[in-house]
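In the form predicted on its own, a lone chain appears below as structure tokens.
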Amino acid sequence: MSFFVRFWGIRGSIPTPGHLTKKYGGNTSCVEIRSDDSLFICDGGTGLRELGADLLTRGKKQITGHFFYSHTHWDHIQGFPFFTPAYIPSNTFHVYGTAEGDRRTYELLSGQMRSDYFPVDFGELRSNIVASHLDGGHREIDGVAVSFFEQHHPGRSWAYSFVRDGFKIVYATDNEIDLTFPRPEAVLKEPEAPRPIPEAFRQFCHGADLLIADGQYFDDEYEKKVGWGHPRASTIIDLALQSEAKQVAIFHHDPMHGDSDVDRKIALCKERAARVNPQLLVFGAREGLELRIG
């Protein structure tokens, strides 16, 4: 069996349309994962609008999808009101919380469509939108084992793991791993030193065939943005190396970074990886990129 992964939104914080972001794209976070006929959607930033339009061209009379939100900051939910399949009665979409009774994401998705914020009410969505949950940690959905891990981010966030037939994808955005180190201030002073990724998170990501991870900042930028909820891209390389991932997509590009900045960031990440494991595949997530895993 195979997974197919497509990036529909790769940007963090705010959409960034324009000529400076043509290569990587300007939509905020949204990643599609498919396994056979099963559809998993990680985050619903502005990239979700284009995913929705594409789904309607695939010829399916009924669409069932499973939404996994890392968290509910604006850049991760703002595409949902523009997700056209949600307005079609024959479709069903599950919005997952972490445990039974956890309806926070579901309620915030509906809350952003109040008339104070948006002209169309949540009740206008004619599809069947279901508040589901991951049984407090793990659930099998259409043969795919889905797990979550709580991350370090203001307001909380979650990483997700998708496993089937020995293949594994990890989606881990908006996680300031740098602040989880035993002595984070010491690591800041020695940017070239290997970073002590916490064991629990290493194990969660271990052996990933594809690790999609927030790598928003350059090393020097991070010093001014400690506590903002995002890591240095170079830290993601250490995560990938220590968790023995096979490839890593640097994700959630900073809105102030044009294509040339992202190119430079990825080049630095590749250099760091090559010093330890030249076999680790490192690339920058970009809109439209589709991968087959398996």
Second form
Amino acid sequence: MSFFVRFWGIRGSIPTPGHLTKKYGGNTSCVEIRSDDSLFICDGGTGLRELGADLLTRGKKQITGHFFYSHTHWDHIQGFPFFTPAYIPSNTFHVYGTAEGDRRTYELLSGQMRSDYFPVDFGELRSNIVASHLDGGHREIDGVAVSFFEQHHPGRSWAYSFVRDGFKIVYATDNEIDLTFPRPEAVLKEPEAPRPIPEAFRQFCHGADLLIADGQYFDDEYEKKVGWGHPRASTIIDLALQSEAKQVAIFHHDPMHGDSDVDRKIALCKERAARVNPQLLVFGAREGLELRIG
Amino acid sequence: MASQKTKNDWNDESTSEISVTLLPLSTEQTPSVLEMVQGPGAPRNYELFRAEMVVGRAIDADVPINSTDLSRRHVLLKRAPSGQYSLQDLESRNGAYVNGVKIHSAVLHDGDSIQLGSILFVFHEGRAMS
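Starting from the form predicted on its own above, please write out the structure of the form predicted together with its partner chain.
Let's see the whole complex now, leading with the same chain.
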């Protein structure tokens, strides 16, 4: 068994098309995870449109997919109305909340298709769209154990882990880990010091074969953006090191960052990682990249 | 001494009205190139002139590389209708790495490094080959 992980949207906050973002891409968050015939979709930002188009080329008469939303801010849901497979009656999509009766994500997905916002009503989607949930934080779906972890973000957000046959993928975006430290201000003064990642989150990410994590800001940018819900990329390196992840994809690139900025951010992250563990593989998530895990 | 006005006089602030004749756009196409920077016969350039090209150890591969590091059919380079190339690992024994990341597939961009075993390439994006 292998996981296949493909990045369809990697940008934070707002789509950023244009020549400055050609290499990494400008679509907002959407990551596809496949395990055998099972399809898991992490977030439905604008990258979801292209995933939908691609799914229709794969020759399956019935598509079943499982949506896991980190949260429902615009950049994580805007692709859904343009997800063509949702308009086809033979398809089924499960949209997961984090507890029984939690229909918030489902209702916000449908709410963004009210006529004030979008010309096609949610009711016109002909696929079977099912509001579902994780049981007590966990659920096994087609042999894949899915768990969630509540993160630090305005309005709340959730990380998800996917485990099968000893292989683990963690998707953790929109998480200002820096504000969960006992003394966040101390880190601003000593950026080179190891960041005190909370034990619970370290455990959640522990041993990930692939950690996909929001690393939106440079250290010197962050000071002006405290409380916006995103961490320094350097903090993600410490998370990966302390949780003993094998590789980390820096995700949710800042919309103000062109390709050369992201290149520089990743280079700094690699330097930080190499000082502690040169074996940790660090890269910038970019659209069109597909990894095989396992 | 009064200066004499010429057609290309930099000091002349007036613009002549002319009948504009559209000039032909350049239709020159340049193929994408796989530049081998390390490996047998390097440096060497392989022009990507077909929509699908296999790189591997097989003598009949589109880009044959005489190295036991490579599987017979190691990777497939595939051109989309947009002209953009992607790279797909064909279940090779030693894998394919783009910019140091082991990939299953990847959309390629100008300057990407591609490593297959000990063979190293740099991808150069061409123009309007679709």
